[in-house]
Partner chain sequence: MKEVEKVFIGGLKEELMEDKVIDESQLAPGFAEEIKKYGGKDVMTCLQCGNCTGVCPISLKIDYKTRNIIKCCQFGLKKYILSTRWVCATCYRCYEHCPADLNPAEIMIALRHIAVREGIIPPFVKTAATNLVKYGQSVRPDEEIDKIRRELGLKPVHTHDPSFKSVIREIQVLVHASKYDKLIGIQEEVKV
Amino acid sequence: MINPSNSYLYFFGCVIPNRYPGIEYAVRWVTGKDGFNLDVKDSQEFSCCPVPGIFYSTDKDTWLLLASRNLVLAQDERRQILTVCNGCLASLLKATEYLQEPKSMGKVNRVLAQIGKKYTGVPVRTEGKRRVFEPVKVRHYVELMVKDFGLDAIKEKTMHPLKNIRVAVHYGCHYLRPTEHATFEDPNDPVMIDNIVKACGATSVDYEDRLDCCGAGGGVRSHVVDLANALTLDKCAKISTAGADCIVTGCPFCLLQFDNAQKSLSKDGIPVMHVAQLQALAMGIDPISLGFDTHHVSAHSFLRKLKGY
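Could we see that chain alone as a structure, in the form predicted together with the partner chain?
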């Protein structure tokens, strides 16, 4: 029996490939042969996770079916799922938890049979004649980096320390909560993204209410965009007071919200990037590959401050 090895399937979700391809480039580069050389590949069959703010909110049965379909793909490949988005993480992680319940797994499998699929979890060992299964592992880029590679490795790969850069870290809600699913950090004092920022040579600045929501989740951005933007701009003002050069987050949906909400500002906004983009910069990538021109807030001021580019 094969142990679930440390091999992965990229799960980029919807927002990254279709809105911020520079994040995809950064993640592939950091995890690829020029970087951490992870055993990771693409699946041609992944669909939307599906997005919790829509499907988990309106029909849990449909949400679980669609999420299970994605999990089966990873299960059959004996690979872990590597998410780069808090929403994908929350949706898929929660689905593995639901599927632990035999009744719920049976119900899902009765429908999945119509498309020739079955969720069992990953077989890890046999006890007598019985096979023991574990849920498909769903990982987030940030915790994978910190837990599996460690900060020393990140520091070692930092060719261009981002010495004079002041970063405001935004974690995003579904990376931290609910705590029964996302258990890698203390939800009241998360540190992993800050530590990556520091390992990249930059300074992580403290600011008021740093753990506040971006305002976009749960369909608020789609439903009442003014309200979502009001929350985001509040947070941006606090970040601005702290004198940050950029906002770094682990979630492309939070990124999209910060990026879009700042369009209404009369002055220049604060550039927003994914933690993988920051890491790629520290590892010496040419910023042109990071697709900053798809971001609404220009990264110009930030890039100018990076010496040597």
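Hand over the structure of the form predicted alone; the form predicted together with the partner chain is what we had up.
There are no partners or other molecules in what follows, just the one chain.
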């Protein structure tokens, strides 16, 4: 595949900057000059996406308004949004679909006008005297890597193949079903993260109920934490049976749930990381840069297996 010419704004969301800064470092490194050299920059004005499991479920008007403001920031920059979180993907992508309804867009814009902003979408062409607009594009890091750069490019960037590492991939609910109308791979048989893992030289292991929720979805973690943790530990037991050295996901909230639920398993916990962290390791980054010391479950056993570390 050819190197993409599109430009992007990073959208890291809430969990990464506040809980797992190592993920942010990995994403910046992989997409930066040491990696794929993407045309991507920050927006200091982004807010929470807002989180779909809470805002969308309880107050759709507030949810849509906050999400729309984020979309306007990308729209005015003529850039796509690059997110590394499943929840942020679902929230922002769902908002672009709501805003295609004229009544929803008008209602939102009446409020946005109070802060000097307006959502229109991105102009793409002119037909006579009429300008044609498209929704602001929202891209997931995984989709961008696989569809825009391609697995061959990921392999070429792999300087330290993870040949002896067995990985259990967790996709997460919002990744598989981001909206009622959009998806970017088969939700019943997803392969993109598995293929990134393989391109990095590691082995993706199959395990029972691999597409099950991490345990935290639908606000369960916020309201019934014991149930959330029980669901997580059940999934971890199946992953352990498969002989995985680590869990890899594209969602920081799923990562947070796996990491927190295993706190009581100090000796038997399975290290969990974002796919960008795994990719950065394969590309030769110093592991100390990836913030594994901020994780509850130690990554020492995993790192010891990496040849040369």
